[in-house]
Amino acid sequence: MNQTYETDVVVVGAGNAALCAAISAKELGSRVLVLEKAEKEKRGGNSFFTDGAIRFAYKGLTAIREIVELDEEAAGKISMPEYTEEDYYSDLMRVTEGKSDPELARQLVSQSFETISWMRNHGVKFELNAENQSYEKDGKRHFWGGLPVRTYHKGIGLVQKLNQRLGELGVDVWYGARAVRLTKEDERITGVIVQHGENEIDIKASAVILACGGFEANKAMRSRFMGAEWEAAIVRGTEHNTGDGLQMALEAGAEKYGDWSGCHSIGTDYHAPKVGDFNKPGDIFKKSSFPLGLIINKNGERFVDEGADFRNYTYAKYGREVLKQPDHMAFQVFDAQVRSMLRSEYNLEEATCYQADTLEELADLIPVAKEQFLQTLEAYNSAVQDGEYNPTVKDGKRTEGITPAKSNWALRMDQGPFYAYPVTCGITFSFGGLHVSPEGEVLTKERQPLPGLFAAGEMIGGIFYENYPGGSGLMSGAVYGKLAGASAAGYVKQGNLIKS
């Protein structure tokens, strides 16, 4: 070894989960070191790219005002239904088809509001997610979907504020520091070997917290665990989440857990960068207003029920449906009735858009089987049933007699101009991870804690299966980051000190 270094707690990773873990351990008295594989200008992991929407349980507008500053006038113009712990748990279980580990799910839900308050107390700022999660009606802003809050200035602001807090607390961060392997003595984790520049450093620590992401940026692992077609997916976030921490933990005796064949994936602009571009952060390439329109592949056919549920509960699984289509491509199609209601990313200069006055002209602009495309739209328009259109609720305005159906928000597509946005599949994070306790302790195959090892964020398996309620990943990272940090600090205080 070229060098050695000694601390109480070492945190591998520097995204939301890792930084929450570091703050949590530090505030409980531990000496903490954070390792970031990326250079400083690319710090923050996937958290840097998020739009900041974060899902937590809350008791109506009064609770929201504890997190977001609102004056009386602004508050009086808001309709904010409560989103209880049971609502959150129900949504999580519904979209994961009941597969989410009940203990881990309950911990996420029950700790969500407390953790949001804790983040705010440590300087993270929040704002209403009005632009994407509400509609104006009768002079009021009506929120829907249990996701009314996001971090200020999206993921950029989140990463900035958490790092600012680390600096205030005196926590060191090493950039360009790649964890190579865990060290172990007498079945206890005793530190981590790190490649830092030209040096290999043996970091001796009483506790190690792994919070360095999944394997979504590792093409070989995607192909192995999820299928060869996943080699074609765009990586929406950092290129550094290549499964290093997972492999180190498994080699040290941790148990693999959760949905290793699944991931969070969405429809993203077909011309988005192949990996996240730190010069264009903020999740600007996603395309999530599909419930207001139709999704049609190059063969001119629909392949999902765009109105099955709010986008919060379908967008994370529809990305892989796009991946299955010819050339891993599809088009989100809208008409003039809904164009003004589309999310902000559709208005950016980075958005690829085709516009025409008629559907026939639109079909001529895009690489699609024109005859089938027009037949699909004709059949859809004929199948639309009467009813009151209301995008703030599942309005039941549906189609009948076509497959797939559109279960809600079905308007005839007949008012020009018409718009087509080409999308492909963008992978956000992998669902498979390690088995951990509700306190963030990494477990062995015998379901016992692996002494000295903790995990948080994307590295936790067993919470998300098949699908994902929007904003839950950021919340899970914060909740389990805080818990892992506290557990690691408690482990140190119990006398599990490294031997000099």
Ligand SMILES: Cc1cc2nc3c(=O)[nH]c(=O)nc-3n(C[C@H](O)[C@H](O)[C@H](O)COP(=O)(O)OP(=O)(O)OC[C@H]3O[C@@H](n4cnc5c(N)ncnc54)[C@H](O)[C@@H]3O)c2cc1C
Given for the second form:
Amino acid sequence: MNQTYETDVVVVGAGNAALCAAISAKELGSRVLVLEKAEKEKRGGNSFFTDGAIRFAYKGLTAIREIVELDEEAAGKISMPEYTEEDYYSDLMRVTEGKSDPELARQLVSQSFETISWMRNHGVKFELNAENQSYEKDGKRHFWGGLPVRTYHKGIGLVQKLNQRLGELGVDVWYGARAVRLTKEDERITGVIVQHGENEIDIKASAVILACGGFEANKAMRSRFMGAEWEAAIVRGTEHNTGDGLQMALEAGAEKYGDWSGCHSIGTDYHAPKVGDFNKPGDIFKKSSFPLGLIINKNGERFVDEGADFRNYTYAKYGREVLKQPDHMAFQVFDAQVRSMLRSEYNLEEATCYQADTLEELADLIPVAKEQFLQTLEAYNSAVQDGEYNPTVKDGKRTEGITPAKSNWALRMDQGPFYAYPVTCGITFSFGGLHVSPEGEVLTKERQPLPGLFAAGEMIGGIFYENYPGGSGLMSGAVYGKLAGASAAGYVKQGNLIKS
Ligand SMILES: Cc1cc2nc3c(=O)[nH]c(=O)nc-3n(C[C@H](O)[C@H](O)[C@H](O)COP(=O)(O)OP(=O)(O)OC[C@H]3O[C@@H](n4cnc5c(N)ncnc54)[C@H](O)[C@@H]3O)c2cc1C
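Could the form predicted in complex with the named molecule be shown next, to go alongside the form predicted on its own?
Below is the whole assembly, all chains and molecules, this chain first.
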């Protein structure tokens, strides 16, 4: 150990949750230091890669206008039904199959509007997410689904604005600074050891806030907790979320909590980088338009009901199913009738696409068992029932007599050209984490606060299981980041000062 450093609150990580925690502790009077494992050019963690979609409860357009700048004319053309705390809570409970910790879920929901207003007051800019969350009808733009807002310039803008605010508040961020171990005296956390370049530095702090992500980028941990096949998953975000904070906290006596065998994952371009590429920012490799087509594996077989529900409710499950297929690979297949309706990611130059005038020719272009592939398509085409096709509702236009069925949006695939997009499974983030109180205090196995230790963001377990309502990852990071920052600052103020 060759150096020491002293502060009130040390925050580990520099993604959304950590930056919110740092701002919150600083505004309440603490001296704050932020440690980030990545170099500056790879800062921002998973938060950097997001679309910036952020879910909060709001009372109609009036509330939205407190967050997003809209002049009278623009506002007059918008229909914005309210999204109440009860709506948010019941969405969260529904997609997590009732497993979300009620106390933590309630806190997330009830603090969501206040927290987004607080972010705005600290300079984060927001805009309407019109292209993905609204439709035009009778001269008005109608929003739906409780997710009408995103951060301006997506995750990149979010990270830039939060860092700008930290700079204004005079908070230091050390990059290339990997926290390796918590220090503890008399059952109380007293700081953290950090590897900073060649130096191992003993940071003495009254409070430590861990906000350094889950273990999605750690192959060994994925394999151990989620199953061996998860080694093969592509990491959609930062390579740095390798579970360091979780391991440190568990070693210090924290309780493991939530679904350690679960994660969010989706169908991702087979040729996407193995970990998120900070030079190609944004969520550009996802492939979520499968309800309009078919998903076929290398054996030439279908394996899911592509039309079971809207993509929001199936995309996370189907990422996992792709991972189980031979070579963890499948092809999303579409024909000319639906090609123009695919999401914008399918048009990017980064999208891998095979195109042919006939299905036979398409099968020759891709590594698939050709005969079975053609048989699968023939059987599917014969099974498609008549009915009115309408991709904006669950239209019930379905197949009969094949397994798996396609329950909605089943059109015969018979109009060339035909397209095949190879996909694999991309992991977004792990669900398992630490047990915290609704105030962000890390709890021990005895369910008591571990004095001096707080956590936020992906590190919190018990909120997400099976799936999550889109936009809740950022909101959870912000809500619990703000709370953890305030709790840590309060802990310092109560006189829990480090002895130097
Ligand atoms: C491609 C993609 C798109 C997404 N889109 C959305 C979306 O639109 N809306 C939404 O709500 N959610 C989205 N998510 C999920 C969202 O990114 C996360 O839920 C959220 O950003 C997590 O924030 P965090 O601050 O906990 O973690 P992160 O933002 O990942 O920050 C953790 C930080 O800790 C650092 N770190 C790790 N270990 C250490 C260590 N030992 N010492 C110091 N620092 C360390 C990491 O480098 C990283 O910077 C998306 C995720 C991905 C990958």
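Numbering follows the first chain given and starts at 1. Remember, it's a predicted structure, so these values are computed and weren't measured experimentally. The term rigid core refers to the most C-alpha atoms you can superpose between the two forms while keeping them within 1.5 Å.
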>> Does residue 158 move appreciably between these two forms, meaning a CA displacement of 2 Å or more on the superposed rigid core?
In response: no
> On a core-based superposition, does residue 118 travel 2 Å or more at its Cα between these two forms?
Replying inline: no
> 2 Å or more on the CA of residue 307 between these two forms, with the rigid core superposed, yes or no?
Replying inline: yes
> residue 421: how far does its C-alpha move between these two forms, core aligned, in angstrom?
Replying inline: 2.6
